[in-house]
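Only one chain comes next, encoded as structure tokens, the form predicted on its own.
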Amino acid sequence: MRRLPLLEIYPKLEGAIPWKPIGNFPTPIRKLESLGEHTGISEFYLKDDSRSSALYGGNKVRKLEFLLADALRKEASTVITVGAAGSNHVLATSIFAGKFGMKAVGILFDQPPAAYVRRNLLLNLYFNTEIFYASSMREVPSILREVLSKFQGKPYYIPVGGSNRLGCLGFVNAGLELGRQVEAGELPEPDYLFAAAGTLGTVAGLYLGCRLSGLKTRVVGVRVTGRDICSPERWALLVNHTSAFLHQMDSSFPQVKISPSDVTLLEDYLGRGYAWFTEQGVKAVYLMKKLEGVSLEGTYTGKALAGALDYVDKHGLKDRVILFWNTYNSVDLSPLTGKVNYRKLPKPFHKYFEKPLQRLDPEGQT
């Protein structure tokens, strides 16, 4: 069994505080040679998170890591979690709790119609996900009280996105992992590492991890989600309050306490709101796939492209070490949509295979 860098700088945490591992780590580290050559970034980097597993890849396999074994240890039978009608977050939830012989629920809210929702949803048929549909994500409480009301047993709760301070540290970990990569020669240490914000997880866990390191990288953010979820008061809470409950488990785990202002999300590549692709999204999504044979995708890895991108461009940053880290699973499941009916789904779930979709193409038509 592999070890986790934060057990072994942290071994009081062994046993403390729930693993189980399910993905393929470290991911990989590479330079982004003719993407680099393009935008004129000379040192341009990747790390692939698309790889971290081979059943279902992505970041949501750093968080389940720690979200799953905690619904072991508390021996639940059912794990209920929230996404948008497309999420990555609950497939994955379901595809890897049904490993650990758990029962998975989604309460799905609309979004945006795309091609990548209709996958998702047909897969979360195909892995036997019990769905029920809210209108928006104000409907979501509501609905969870129904849900929770029905299942016997323990049935465990994940927040949307797995972004609570367990899962968070998925993304202590992965800060560490990027740590050593620097110490192996893997790449050189990054000056500023881009991801997508949507939940917050995956940046407030690498911006504690880093500093856990000892990199001087700066952790930049790029919001893909409304300001109500995704706000630089709700990532330095994120951090505070897993920094906290680490060294509540150690003591001799550091007490890191950030303020708003130390942290740099991007807010200006949204676009008209979540999911809905923009222009600089799906030309960063047609550059990276025909430059790198990456594929990235409209909702939230194209906008954290187009936004690096953006950011590096504006604030003469192309002599720096830039990293951007792929949060897209790149394991292709669409084979076995062909095995479900959409019409299987609840009646709400219908409308996306019988509207239009959101096109994503090279000529940066949405």
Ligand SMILES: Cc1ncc(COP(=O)(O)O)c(C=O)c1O
The other form holds:
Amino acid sequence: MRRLPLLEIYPKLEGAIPWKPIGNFPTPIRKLESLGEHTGISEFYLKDDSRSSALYGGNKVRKLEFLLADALRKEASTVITVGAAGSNHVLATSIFAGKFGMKAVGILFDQPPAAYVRRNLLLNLYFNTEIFYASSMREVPSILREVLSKFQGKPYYIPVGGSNRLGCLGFVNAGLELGRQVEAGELPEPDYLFAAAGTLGTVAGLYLGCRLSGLKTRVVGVRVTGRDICSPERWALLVNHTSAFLHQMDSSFPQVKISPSDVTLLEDYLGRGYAWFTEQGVKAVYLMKKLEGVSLEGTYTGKALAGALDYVDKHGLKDRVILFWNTYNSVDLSPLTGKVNYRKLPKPFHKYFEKPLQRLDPEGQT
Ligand SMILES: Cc1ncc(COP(=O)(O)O)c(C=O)c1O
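Follow the form predicted on its own with the form predicted in complex with the named molecule, if you could.
All chains and molecules follow, beginning with the one already shown.
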């Protein structure tokens, strides 16, 4: 049975925090030899969460080990969550909630069209997620109220991206996991760790986890969503809330209090907005695929890698140890989409199948 580094270091947390193992951890580290050579970064590494589970990988698995365990502890019958139309988080929640016998409801807000939006919507249909359309994120609360007013059974609510203090624990643990891999000599201590910052649970957890590990690594988030949900203020708040939450349950857990100026959030790589592909992001996806055979995408990880490469270049960091955290799923579920028809989706989602796609590369691969 897998043990969490977090519980090994703070055994009083055992039983106090809900946790159910659903993924394969630790995830592998690999050196990016070809990309390193191409970019002139001599020590360039990848932490690969893309196969964090054989069912569906990516960064959501770490968060869901805590969130779904809490839902089960509270005897919920249904998990309700929120994301964009092509949300990886909603899909992952649905897949793993189903494994625990819970139903999933997703409130999905509008986003730019792309092939992965189609794929994830069809997969939601395949996995029996009940989905509702919101024309924007602002409309989500009123739709949520409506869904809840008609609801029968016991719901459990997971906020957008699974980024509350409980979901964040998945990445506190990930920082401790990284510390152990450094200790074991799998990679030198990274000077910089780059990851996509959407709803911030990933980078906030990593910030805390790296600090607990005693790593001097600077966690750098690349903002890929709007400032309303992704800002240094929110990042610092999530770190502080998560550490206070753990401190409450185990007083030996340090009460970390940081301010927005303590975090590094790169804000120049979003482009036109959330999920609009950028030229730099598309180029980064292409480079990673061509040189390392690793598949990224245009909404999160492509922009994050573009930000990382530009930051390293502009700050003269090519001789430092750089770690890029791959948060994107690599389990190909697209064969399942052949069995479902988009016309069975609620009508407002049909437009994603009827309007032209945003293309990620000249072949239109996303
Ligand atoms: C592939 C991928 N990377 C990164 C993120 C961002 O993670 P977070 O919301 O924890 O900032 C997401 C969130 O949806 C994602 O799907």
